[in-house]
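To begin, one chain is listed below as C-alpha cells, in the form predicted alone.
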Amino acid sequence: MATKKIGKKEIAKLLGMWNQRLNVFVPFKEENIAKMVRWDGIDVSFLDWYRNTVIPCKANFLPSMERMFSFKKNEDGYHIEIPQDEQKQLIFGIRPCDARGIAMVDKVFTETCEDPYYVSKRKNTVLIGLSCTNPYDSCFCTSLGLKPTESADVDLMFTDIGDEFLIEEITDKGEELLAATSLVKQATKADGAKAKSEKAALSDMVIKKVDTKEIAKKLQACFSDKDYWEKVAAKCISCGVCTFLCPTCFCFDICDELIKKQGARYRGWDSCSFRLYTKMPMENPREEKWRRVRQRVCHKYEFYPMNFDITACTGCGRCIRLCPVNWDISQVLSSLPASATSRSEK
C-alpha cells in the first residue's frame, strides 16, 4: 500500500484544490450540531475541535427527507419528473466507524435492491477517512473488530502523525485522486513507524469494552424472555433519536404531498422505535414498547448478520451519549440472560 504525507498547514490548500473539481464536504457545526456540510472554502478549524459528527454521514446519501419525484396530472395522464443528482462530491474527515456504517447501508441499497437515489450519490463520492484521535467514553468500536485509525471502507485514509498526516491509498479511486494532487509528498519509513505507533496508542484510548462474542446466540436464547425485555425497555421513551443518529439504521417512510392535480413523493427517515412503525391494516406487530426495543437490538446483532454476515453496529456510541434518558445498548448486551428459553413467545 502506497503512503504519502501532507503538512496540516496545507490542508486548506488541499481541500481548495479538490474543491475545484468536486463538492467538498467537511465537519462543521450548525447550531452546535456537528455534521458534514459543504466546505466554505476557508474554514479548517474542524481539525482542532472535531471528534465525530452528531449527524452520521449516512445523511449525505440517505437524507432525512428527500423528494423522489414530482408529478402532475392533466388530460393526457400523469407526468413524472425525477430530480437528477449527478454532482461529484468528496467527504473529508469521515471516521472509520461511520465509514463502516456506510459500507453496511451500501449492502441494503445496492445488494438487496439497487436504489437509484442512493446509488447515484455513492458512485459519485470519494470518502476520505480521518483517524479518530479523541474517542468518547461511549465509543466501543474495538469491541466490534474496528479500529479508530484504520478503515478499508474509504478511498484514502489520513492518520495524524503530529504536524503532518500520513495518507494511505485504499482504493483505485483514492490513488487516482492523490496522483493528481501536487501538495503531497512521499512518506518515509520514519513516518510509517510513527503512524504505526500512533495507531496502537489511539486504539488503546477506546476504553469501553463490550463482550460481543456469540451475541447472536445469546439473543436467540432470550428472544422470548418477555420479563427481560420489559425490564430493558422500561427507561426507553421511544423518541427514535438512537435510530436517526445511528450510522447503520436505514428505515424510511414514503408519503405524497398533493395539491389539486400536482404534487411530489417524498421519503424520510423512520424508526422501529415508533409505535406506528410497520403498522398493518389488521394489527400492529410491535405495539408494546418492549417488542420494539427487542426488534432494534436483535436487528443489529442477530437479524442483519443473518442476511449480510456483518453486525449492524459500529460502536460509534452515539445512541448512548445522545439518548435523552441515558439508555445504554452496551449495558443491554452485557446483561443478556445466560439461560436459554424457547423461541416461541410467552
The other form holds:
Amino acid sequence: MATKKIGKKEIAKLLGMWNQRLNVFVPFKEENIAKMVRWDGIDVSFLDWYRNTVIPCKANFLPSMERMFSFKKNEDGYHIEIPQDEQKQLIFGIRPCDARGIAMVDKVFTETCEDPYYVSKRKNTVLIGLSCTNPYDSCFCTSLGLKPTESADVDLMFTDIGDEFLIEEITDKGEELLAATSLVKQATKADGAKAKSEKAALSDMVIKKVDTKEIAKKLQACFSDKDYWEKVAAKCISCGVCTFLCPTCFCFDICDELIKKQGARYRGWDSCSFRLYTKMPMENPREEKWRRVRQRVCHKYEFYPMNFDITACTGCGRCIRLCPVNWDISQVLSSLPASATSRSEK
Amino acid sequence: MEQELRKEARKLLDEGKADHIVGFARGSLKFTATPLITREKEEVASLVINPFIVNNLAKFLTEVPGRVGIVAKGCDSRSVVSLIQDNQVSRDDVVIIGVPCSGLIDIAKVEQLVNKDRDEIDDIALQGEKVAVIIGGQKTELPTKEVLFEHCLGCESPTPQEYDILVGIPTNAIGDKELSLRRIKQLEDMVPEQRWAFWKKQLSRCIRCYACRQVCPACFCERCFVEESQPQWISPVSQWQDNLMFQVIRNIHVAGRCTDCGECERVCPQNIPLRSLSKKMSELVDEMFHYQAGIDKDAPALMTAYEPVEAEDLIM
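Structure of the form predicted in complex with the partner chain (previous: the form predicted alone):
To see the whole picture, the full complex is given below, headed by that same chain.
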C-alpha cells in the first residue's frame, strides 16, 4: 500500500475530519495520569509530551469495569438487558508495544472464544499507531522482537520525520481513512529514506536489553526451584499494579449486584498477584507469594508461548516503572538459575 | 553512613543476632531504591541510604521469618512500634537499625518542576535547603521544601525514637508543617458539596489494584473486608461509590496505626491523593484521643483501650 505524509500542523484537522464520523481517542493526562480518552476536538498538545499512557490501550477494549447486562424481575418474569455498544471509534497514537498487546489479547477474546463485549469494541475500532521518539529507560521492546516503529498491529502507522509524519497504510481500513482527504500527500522517495534512517536510530534508543533467548526453556528448568522463587518474590507486595497496567494481562472477575428485584452483572480486572485469585472451597494452589510471582512470570514467557506461540510481554516497561517496590522483571529474566538445584517443589 | 550500616548489618548476621536483614538496595532505575530482604552475608554490601529510600519496610516484618534486622527511618520505626503494640511482631524478634532521615525526594514533584521525566534527568542531589537537579549538563536548583514528600515535611521524628542501633547522627529534617497540610487545608476549606465532588472525581479513577493496601504496614489483616463475600461489604467492581467506601473503611481501620509514611499515596498508579484522607484521620485521632501512632511500644493500641475522659460523640 501507499506511503503518505502529513504536516504536523495538520493533525488537528485530520483528527477533526475523523471525529465527524468516529469517536476519536487520543492520549490525555488527568492528574498527570495519561490514558486514551475521547478527544475534545481541539487539543493536540499530546504530540509534545506523549511518551506512553499509564493505562494501556487494552482498557479501551477490556475496561477496568464493565456492565455485562442488567436484570430485573417483575410479574412477567425475568428481563435481561444487554448494553449495545456499536460506537465506531478511532484510537490515535497507540504505541507499537500496546498495539502488540492488543494483538495478544485478541487471541484470548477472539480466537479461543468469541467474547461479544471485547469483539464488538475491537471490530468497531481503527488503530492509528505512532512511532516512539523517546522510549523510557525501562522500555525493552527490542528484546522481544518489536521495535519502536513496528507497524504490524495497527491500521495506519505514523512516524515522525521532522515537521511531518510519514504515514504507512497497513490495512484496507486504514487506507479508507485517508481516501478522501487533501490533508495528506504522497510521500516522496526522500521522505521514505528519511523515515528509514529515523527508524533505525529509534531502535537504538531502546537501551534496556534482556536476553529472552530460550526463556521458556529456562523457566521450565527452574520451575520447581523454590529457593529461587522465594528469593525473588520476597519484596513483592502482591498488589495489582503490574498486571492491571500490563498491556497483555487480561484476567477478569465477574460479580452480580442485586438490589431488591433488579441488578446487574459486572466484570472487572482481576490479578494473579492477588492471594484470593486462585482461592477455591477446599484449597488454594497459590496461597504462597512465590507461587504467584512464578505464575506471573511463567504465564508470560512460558505458558502463553505454549498456547499461542507468542510471548505475552511487549517490553513496554510499565511493570518496572510503576511497581511500588521496583520489582524488575528484566532482572528476574536475567537471573534465572540453570536448573532446580535446591529444594524442589511444584 | 552507608558503610556503617553495612558493617552493623553484617555483624548482626555474623553474630546470629538476626536471621534476615531488611533494608534498601539501589533500584534498577535512576533515582529509585528497592527493598533488600536477605540472609546472605555478602548481600548486605549493597545496602544503601539515600533520599530515594521511599518504602516503609515495616510492611515486611509480618512475613519475613525469624529475627529480622530492619533498616528503619523515622516513619518505618513508628510502624514497627505500632506492629509491636498490635502484637503482630514481637519486640524480641526485631533488631531496629535506625537511620536518621533527611527527608525523601518525591520524584514526581521534581518531574513536574523541571518538566522532564525521571529518566531524562541526569542527577538529583539533596543539599540542605536546596536540591540540585542536572539535566543535559545544566544545573537547576530547587527549594528542598518543594520537592520533599509532604509527609516528610510534617514528620516530627525523622530520627527513629525506637531503635537498637542508630547509624549516623540524629538529624532534623527540613520541615514545614503548613506546607505538609496544605492540601488537607484546601479540602477543609471546601463546602461539603465541593468536597464530595472532589472525592467523587478522584476516586472515579481508582482501578482497585490495592497497591495502597498492600504497601501499608498497618494493613495486616489476613483477609480484608473488601474480599468478604458473605456478607459483601462493598462491591469488588471499581465504581466510585464503592471505591470511596473502600478508602473510608480502610482509613478507619488504620486509625491509630497510620504513621503518615505516605506510601499509600506514593504507590497509587492513578495519583489519587490518599494521604489527604489518612493524615486527616491521624489528626482526628490526635484531637479526639490525644494519641499518635507508633510512639510508645508499651502503650495499648488505640482501639484496644478506653478512657472515661474520651470524647463520647464518637459513639452514635
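Positions refer to the first chain, counted from 1. Everything numeric in this text was worked out from a predicted model, so none of it was measured. Just so we're on the same page, rigid core means the largest C-alpha set that superposes within 1.5 Å between forms.
J.: Align on the rigid core first; then say whether the Cα of S182 has moved by at least 2 Å between these two forms.
T.: Yes; S182 is a residue whose C-alpha shifts (by 2 Å or more) between these two forms when the cores are overlaid.
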